[in-house]
Amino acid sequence: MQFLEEVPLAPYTTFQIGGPARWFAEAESEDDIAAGIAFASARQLPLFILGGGSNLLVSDAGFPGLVLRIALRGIACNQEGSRSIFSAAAGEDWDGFVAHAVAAGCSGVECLSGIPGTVGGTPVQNVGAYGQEVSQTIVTVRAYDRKTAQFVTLPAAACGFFYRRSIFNTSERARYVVSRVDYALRKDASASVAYADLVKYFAARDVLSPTLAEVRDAVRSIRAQKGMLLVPGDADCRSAGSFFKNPAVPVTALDSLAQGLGIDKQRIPAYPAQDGEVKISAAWLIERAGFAKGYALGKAGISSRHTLALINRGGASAAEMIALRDQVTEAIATRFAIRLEPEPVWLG
């Protein structure tokens, strides 16, 4: 295991933005994870755990500590009754894992195709899209516990999964370093086609019972049309995907919003959330606030295909991305009294 100095971080992120890490190392085993953490601790260095870099905005000044990139590989599968338990190392490419599961005829993650990043990042943010969330399939998460200095196996119930949240990015942030995730998938079960975009996609093609492979291809196609699929050379792909979370608001706020806009509330793209709240489409709010696809602020901008994606138009700095973020959030807050919450992690 090598500890390198002054390594540029921009190439390790989908934004392609950011300064250097004072120290950088790659962990290819659980022993490497422990060694990397010990290295940082012995030198009193701040530590950042890097996965696929798909949900990360790095400061222009970089990071003054150790960036430990998780590079563990390997996928295994065991049958437990009607469930296929897939054990995937944290450094595995997430979309590659989904392809592996679909090829094995196992359902449960097919709608999560095309999402950039690694397996280890999926429980942290409770990754979800097109009607599925990883919390619906996760059985256990194996991780290094920095508090006890040992590896532990956490059952899904202990992970505190909620919409785009878990203990890993809230109450126990920075405590655990994920090394493996076990998913329970269903062998020879039908694919999930509940999300409106998928229903519309297959209705237009007169496909009544699409296969897992067909659903995977459909999701990737829809994501590509929205600029949410990483394609080399595509400027719209220099992003972190969906930059803002869909805000959850009280039902009464939905009524007030409709009245303020002078429209029927049924025209507002919203869906039920927990505790009597509804989630409103952040993209719809952004467009209603006057930000069109392709909007630019210096070298930062909004995707030409989806208003929910902020992009690096080429040579953008982290400061420019933050300025655009602030402009959008302040406009939404001023007009609708709703505060959008960004999804990316900020480093440095």
Ligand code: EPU
Given for the second form:
Amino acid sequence: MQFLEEVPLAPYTTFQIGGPARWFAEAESEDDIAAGIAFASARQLPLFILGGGSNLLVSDAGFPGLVLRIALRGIACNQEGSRSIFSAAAGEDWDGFVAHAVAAGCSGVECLSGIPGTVGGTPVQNVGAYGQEVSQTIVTVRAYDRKTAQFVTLPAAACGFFYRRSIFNTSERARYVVSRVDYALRKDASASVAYADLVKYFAARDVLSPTLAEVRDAVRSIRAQKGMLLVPGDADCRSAGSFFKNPAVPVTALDSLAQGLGIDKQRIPAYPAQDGEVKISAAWLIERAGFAKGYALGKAGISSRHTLALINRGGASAAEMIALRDQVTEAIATRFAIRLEPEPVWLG
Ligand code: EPU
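Could you give the coordinates for the form predicted in complex with the named molecule, as opposed to the form predicted alone above?
Up next: the whole complex, starting with the chain shown before.
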């Protein structure tokens, strides 16, 4: 493994933003992961683990430590009764993995088609879309434990999965470096069609029980309409997908929001969350606060197809993205007394 110096990070992110990494290396094996971590420790360098760079905003100054890009590849499948256990290396392209599972006739991740990034990133923020979350299929996560300096295999129950959350991005942030994820998929099960957008898509086409491949195509086409599918050269795709999480609020807050806006509460797109709270659509709040699709603030902007995606309109700096983030966050706080939380990871 080579340790390179002053490597620009912008090309490694879907935002296409960010200064250089002081040190940069690509791990193709578990030994490389251990060697990278040892390199950083020996020099007392901060360490950042890079996957697909699809949920990442890198500062203009870059990163003063080692960026270790996870490039382990390989997918294996073992049959365990009715379950097909897919072991995928952390550096595998996520959508490539989904395509592989669908081609093998296995269900469980088909609704997660078209999501950018790598396999290793999926347990970290418990990737979810269109009615599925990876926590529903993950059996184990194999990772290097920096605390004990060895590889461990964590069962899903030890990963603390919640909406966009796990131990990997909360209580144990920076402790583990994921090298492999095992997903239990099913050969006998039918494709999952629960999310309203998907139900509508198939109803319009008179398809009663779509195949896995049809669900995959549907999700990709819905994502494409929303600018949430990576298309090279399309400015709406220079984003990190959803820039904000959908905020969870007490039911009473939803009532006062409806009252304040003078609308029926049913008209606010919201759905039940944990602990009796409701999650409100952040995209809807942003639009209601007066930010239209295609809004621009310098070279930063809002996608012309989905208000939840902040985009780099071309040549934007991280500082410009932050200015837009603050403008949106403040507008929502002032108008609705709701604090939006960014979803992407901030580096530098
Ligand atoms: N809406 C607007 N304006 C828009 C877009 C949406 O008002 O420009 C409103 C509509 O009322 C719509 C509702 O927001 O019905 C929900 O929109 P959508 O179905 O697109 O879902 P979302 O809540 O905005 C979440 C995830 C996405 C995921 C989709 C589909 C979060 C933060 N985002 O978005 O995940 O693809 O559901 O399941 O939970 C991501 O995390 O990067 C991501 C793309």
